[in-house]
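Shown next as structure tokens: one chain only, the form predicted on its own.
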Amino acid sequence: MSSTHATPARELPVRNPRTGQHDCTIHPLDTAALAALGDRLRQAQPAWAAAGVAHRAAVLREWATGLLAEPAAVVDALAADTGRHRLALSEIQSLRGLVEGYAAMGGALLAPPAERASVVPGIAIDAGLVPYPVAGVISPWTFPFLISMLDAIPALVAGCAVIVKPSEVTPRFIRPLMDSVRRVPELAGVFAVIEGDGATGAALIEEVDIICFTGSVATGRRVGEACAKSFIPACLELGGKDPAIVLASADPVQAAQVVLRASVQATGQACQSLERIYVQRPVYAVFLDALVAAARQVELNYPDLRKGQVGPLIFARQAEIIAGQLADARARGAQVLTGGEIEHHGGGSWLRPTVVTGVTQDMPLMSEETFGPVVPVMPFDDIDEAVRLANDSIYGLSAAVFGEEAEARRVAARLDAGAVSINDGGLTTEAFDAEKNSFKLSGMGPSRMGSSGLLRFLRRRAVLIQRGRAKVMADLDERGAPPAA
């Protein structure tokens, strides 16, 4: 008598960023289970697409209303994932705006276009938009819920089924989130958020028709290559080393306050964090004094999760990267005016806002992603110098310019970045309707914002109608050819 044994599910321990303890375990889907999930969603997708955008929006509203009425389970899990409560709550609260925004956009963009005449006489064109059957989303640990939804919601509105694979670093929110999805069975038929690691993400590419990936350049390159082999499109949102330029026409004290917030929000663990600050020399001293004074007032949200402004470093490896960049900068003559030391509290890794001067453009601190609350500041003399320094990067995600608006806009027009905030930082995260592309190595593919954020999940199909005389074989007879000129 023979017996069969199921392959045991893989288990992955998950570290708590506040305690350093591995207090959670996830079970990535194996390839067979992932294939079965993909098949199930693929079978349900045609009915979802055929139901129409108004119906899809209504289903998503039902889910969002239910989740936002009782968000505690997801918020608490997300707070445990990231070590921060206020931002976890704001991530969840963003859901309503995303659903309503894309529902309204979908109603306009997905309305059947009127038939039109071709420039070729006798032919009419009836155009249509066809969703990719299954969209895959691979999201990072920085804003685990928000970035997942930035891709998943427009894909669902467009009529796709969607599989989201968040980072294995921050997976606790997945189970309570899927509990909320299952309370809306029609949505659960076409939407799944799964546990998994890099191997799961690689397997996901084999099961979907389009991939949206947010993460590092190195991993994004591998995702793009895998998508090319599978002949599916890849929408890649990758790293950044965002510069800020503070002009002499700016209010230096106000600019310092905003730069600090835009540099250390989410502990600097965001791709749109300001990581290089260039200040025109006439306001440099005042700006620096204000920045240092403000940085010294910032508190860690330890031991109380709901107090303070700066949370722990989520990914343990990031503490090593930051410490290495700071050590290199110090060894080469840079001065650390605030913070500068990785602190260990309760088993977690923390860094207070770290203002650094005496930096040079060739330091890793000024050229490589830091992903921490570090604010290196460098003076400049003229606008050409500032633009040259800001553009001296392999990245081109976003940037900021502070100063008199007309002057700031002229400088912004010269920057190699997909989004430039004027007299603020990171506005691209607030204005979801502002289309922008990622320049250089910061990404590839259509904008995830604005109408492109929705249209990237749709293919265009043209139905060509002959209302004149269709050609027949006689039209191919050489004897009927016109004489040569």
Ligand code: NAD
Given for the second form:
Amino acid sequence: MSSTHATPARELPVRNPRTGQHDCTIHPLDTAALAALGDRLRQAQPAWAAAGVAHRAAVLREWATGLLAEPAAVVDALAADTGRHRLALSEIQSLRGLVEGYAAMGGALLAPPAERASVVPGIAIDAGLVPYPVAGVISPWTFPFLISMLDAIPALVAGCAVIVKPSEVTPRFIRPLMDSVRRVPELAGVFAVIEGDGATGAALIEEVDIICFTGSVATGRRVGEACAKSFIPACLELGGKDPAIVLASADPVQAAQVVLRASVQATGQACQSLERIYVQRPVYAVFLDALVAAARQVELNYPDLRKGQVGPLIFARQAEIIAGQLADARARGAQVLTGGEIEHHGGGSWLRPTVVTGVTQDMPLMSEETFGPVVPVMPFDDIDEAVRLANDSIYGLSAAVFGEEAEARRVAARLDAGAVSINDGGLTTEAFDAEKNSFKLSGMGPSRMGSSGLLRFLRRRAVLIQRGRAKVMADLDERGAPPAA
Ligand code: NAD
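Please move on to the form predicted together with this ligand, as the form predicted on its own is already shown.
Below: every chain and molecule of the assembly, starting with the one above.
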């Protein structure tokens, strides 16, 4: 095609969450460029897979070491994307543990097993694992680097080539990240992180052999349908409305401190944020007092990025969703004890920890993802009631139970969620080796954590060797059939 007919390059402005300014522009890859990238990676992948897991781990280690020796460019870009510094740094620092963890796991899991005899006499089985050639990763704006790497690193260790498409809301880190990847040419041959939006994500599905998607249920459904049409597996990690149950046997003051942190961390913009707190009546008053007192101590990281604990709301529309849920709850009789108003500073939107009581299960604040530092608290009397309320959700991502350990574990066993933290919240973000599935509308596919996190990028191939007598046509002759029993 002549260049006069070429589609003009698209440009997307990117909003800065601290200033509200559109101070950055990205250039989504068009479908032709994406197809060319897919072809290039597909050609390089067989050598990457053949090089062996120890070699792939060494290449990834070289990249991680280089990036972590000079992380400033990526950290600063990620801090600009998300309006927070400490979490940006810890996202980047998580790379070392991911690479080392999956390198060690890969060494054990990918070693070729010895040939074995089948239960059918004469046949031997040589089992092997074959990576999907090209894996696609589509990630959200919540933890833009960490969530991209949670899927990309095990895929690369498994021997896939990988294309990551982060969110168009938080794309600044991509260019400095790719600079670091290009310093390790072998890795750059099989690994690309690209700029783009939903259309780019949809086009990516056409180019790859497996998709790992993290994002909302609505988009996850579209991604799942597109993958089904292309006959490729879709690993979906979607939304959550995580409940916490605080039992009468809990230390209510300690539980309040932890619940606050697990609800408000990352300004509540995390899938595993605690968003519904059910507290057994005997400890309700003490818990609530401690929660409110602790919530009042929390500071915004404005005007100084390097002070306070709560950053801005990253996604402008989310501020409207949170404000709408709070207005609805207030109109129906809920009481807002702290925070509660979206504050506009310097062009960005902030919300202080917002403790709400007088809530009912039918309020959107208790049933839909809030994605803000909002802590709705409801008392309960008996444990059956708490379990029923906690399970009354379309989501089943994770949950938390606070209390005496044996009792808390009995309650955990009744919760319809893929992971339950006991006497803590969101432990799945710390212990990456805990296998878990996302229940109900929170997701689909194998566990992203633990050994399944690596094995989902590999298909099993069996080579079956006949060492006995292979059947021939005479074995099909009706005249030789044994008499019917
Ligand atoms: P989103 O669904 O709007 O977007 C996620 C990604 O999908 C983005 O990169 C976007 O560009 C891309 N996309 C949009 N349309 C697409 C399409 N048709 N085909 C392919 N890709 C497409 O989600 P978001 O607003 O960025 O993130 C917030 C959501 O992510 C929340 O629901 C949150 O709970 C969820 N989340 C889940 C987890 C988890 O591990 N379960 C972790 C973090 C966030």
